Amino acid sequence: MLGMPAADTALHADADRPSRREQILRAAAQLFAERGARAVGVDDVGAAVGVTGPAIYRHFASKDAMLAEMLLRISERLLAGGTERVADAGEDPLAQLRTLIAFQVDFALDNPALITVHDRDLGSLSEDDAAQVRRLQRRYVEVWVGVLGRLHPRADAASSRVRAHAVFGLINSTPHSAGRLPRRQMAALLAAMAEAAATS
């Protein structure tokens, strides 16, 4: 059975007690990140969770269905989490920005396989699934654009959007530097750099 680390918990409603479906998604995310979705078969995913490949079909119609669900789940979680954190941060846009940055940093550090799969395999989704993921992502970006617009009232929305994507690129680079610093130190460094980029 695949030795799955404690990371990539964004796929689970309860990270301590993932359902079989969630265990399958998590194993698929690890394998897709390591090899690319196209190089992984259903039998590979089954072996990783200790079941036969055909047993996977009780939970997912296909490997493509696994990929679609994992990318939709993380997009929904980012949108819901970002929206909630901005609402909880009060009226100060700098406080809103800091809580958004902390949220994104935690997500990136806790879900390195999902970051990798999203970057590499989004284009493998069907047109309908890819469109749904992109709609959710655009809404999440607009949460950031609203906060950045309040911080930079003279900037237009297009500039705030570019700034948001640049901050995402900085934070989501973490799979390339995983393990080089202790997590707490890495989180603090990323948060400081992201805030500098967002407020410059």
Contents of the next structure:
Number of protein chains: 2
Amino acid sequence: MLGMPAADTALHADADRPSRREQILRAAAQLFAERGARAVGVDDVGAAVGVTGPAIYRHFASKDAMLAEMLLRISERLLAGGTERVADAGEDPLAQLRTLIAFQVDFALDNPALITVHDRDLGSLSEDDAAQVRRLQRRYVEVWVGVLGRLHPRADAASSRVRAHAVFGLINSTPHSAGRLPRRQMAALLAAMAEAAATS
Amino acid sequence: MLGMPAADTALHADADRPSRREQILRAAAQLFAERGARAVGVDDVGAAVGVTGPAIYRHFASKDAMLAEMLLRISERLLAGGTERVADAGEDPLAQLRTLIAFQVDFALDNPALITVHDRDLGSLSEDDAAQVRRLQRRYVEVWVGVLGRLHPRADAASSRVRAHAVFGLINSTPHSAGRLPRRQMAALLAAMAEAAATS
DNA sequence: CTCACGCGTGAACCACCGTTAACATCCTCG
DNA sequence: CGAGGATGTTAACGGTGGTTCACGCGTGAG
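What would the structure be for the form predicted together with another copy of the chain, given that what you showed me was the form predicted on its own?
Up next: the whole complex, starting with the chain shown before.
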């Protein structure tokens, strides 16, 4: 814990000159998305940033720790962004829904790789880490469930939860249809479909 | 090829008294869905049907061959079912869409495990097998694209393809929200959402 | 200057797992 | 009844891949 670099564990992205740690996480996310976390070797990740495999261990305790941090960050970003958007959207449930949809669409279009890893490789996490990720996911889902519940006052919570997962599935289809349309068009289409599905 | 049992390679499901081969495929599908194909050992699959690991090789050439057959079957069932439904639905694009949606919803509710494996473990297939599966998938998508194109005559094929993937994502969210609602209610909700999204 | 420490390297270790080999069992059919 | 094939079992092999080790090299502080 004391030998570990103090910054960079935080959430901020460090866009301009990413530290080695960040480079590794980014490269790993890309590789994990393409082949699946278990199919990617430590050497592959190293090679992707111009370093040998074992060098990874100067920055992460283990390969699993890498994956864990990756998934935790994603979940945290989604939860934080989602709650913030809803809070800023006023009282109107439809306005809240629209901003949530726009947020999720942007995220999915910006990070198709993270989307892929997020729901494919949760299983290859330690039980503790997996539980923590699931807690964050659950809270994010609950944000959606709240909005959907206010939008459909006669529906029960279970229906709203199913609805939320269905909308996620719709929006998170981006990895399957990436690059087929210019981004603006893609975003508009997905948002329209998501809204239609959510309000049906 | 000659030593291989002649029947059972076919598509029919053999519901009543499944052969060992079928038992293995079913159990493997379940395990693969839960943990991911690479995380499941041959011994695990064997144990799930009351047999040791190497016994698998009396029925399959390799673990990869198991996965390949599994994915090929799924893709074939979807393509065959989809084309058949559309052919039986007459000329009305909306009627065609409704029957396609009903078909996909039924499949997704009946086989959440297969759905999961289908788009998570394609990557761990040999290049040849993966290509074959992708060809089938593509043809199934084209069935949807045709219907969606007739439904939105002013839209280009790329939009329809994105739309198709989005609807798949919506319906195939069943593994994430399994058992939260009674099946009838679940089917009705998903179908309504899918139709709203597809016709928006 | 030099000492410590951050960052990397190549080699070795070790566990896991797919696969094969060699040997039993049982059921069927001539 | 006896031969053969389908089906299993246990033991062993071999590759892959995560992790550790011992060591090298630069750089900034005392």
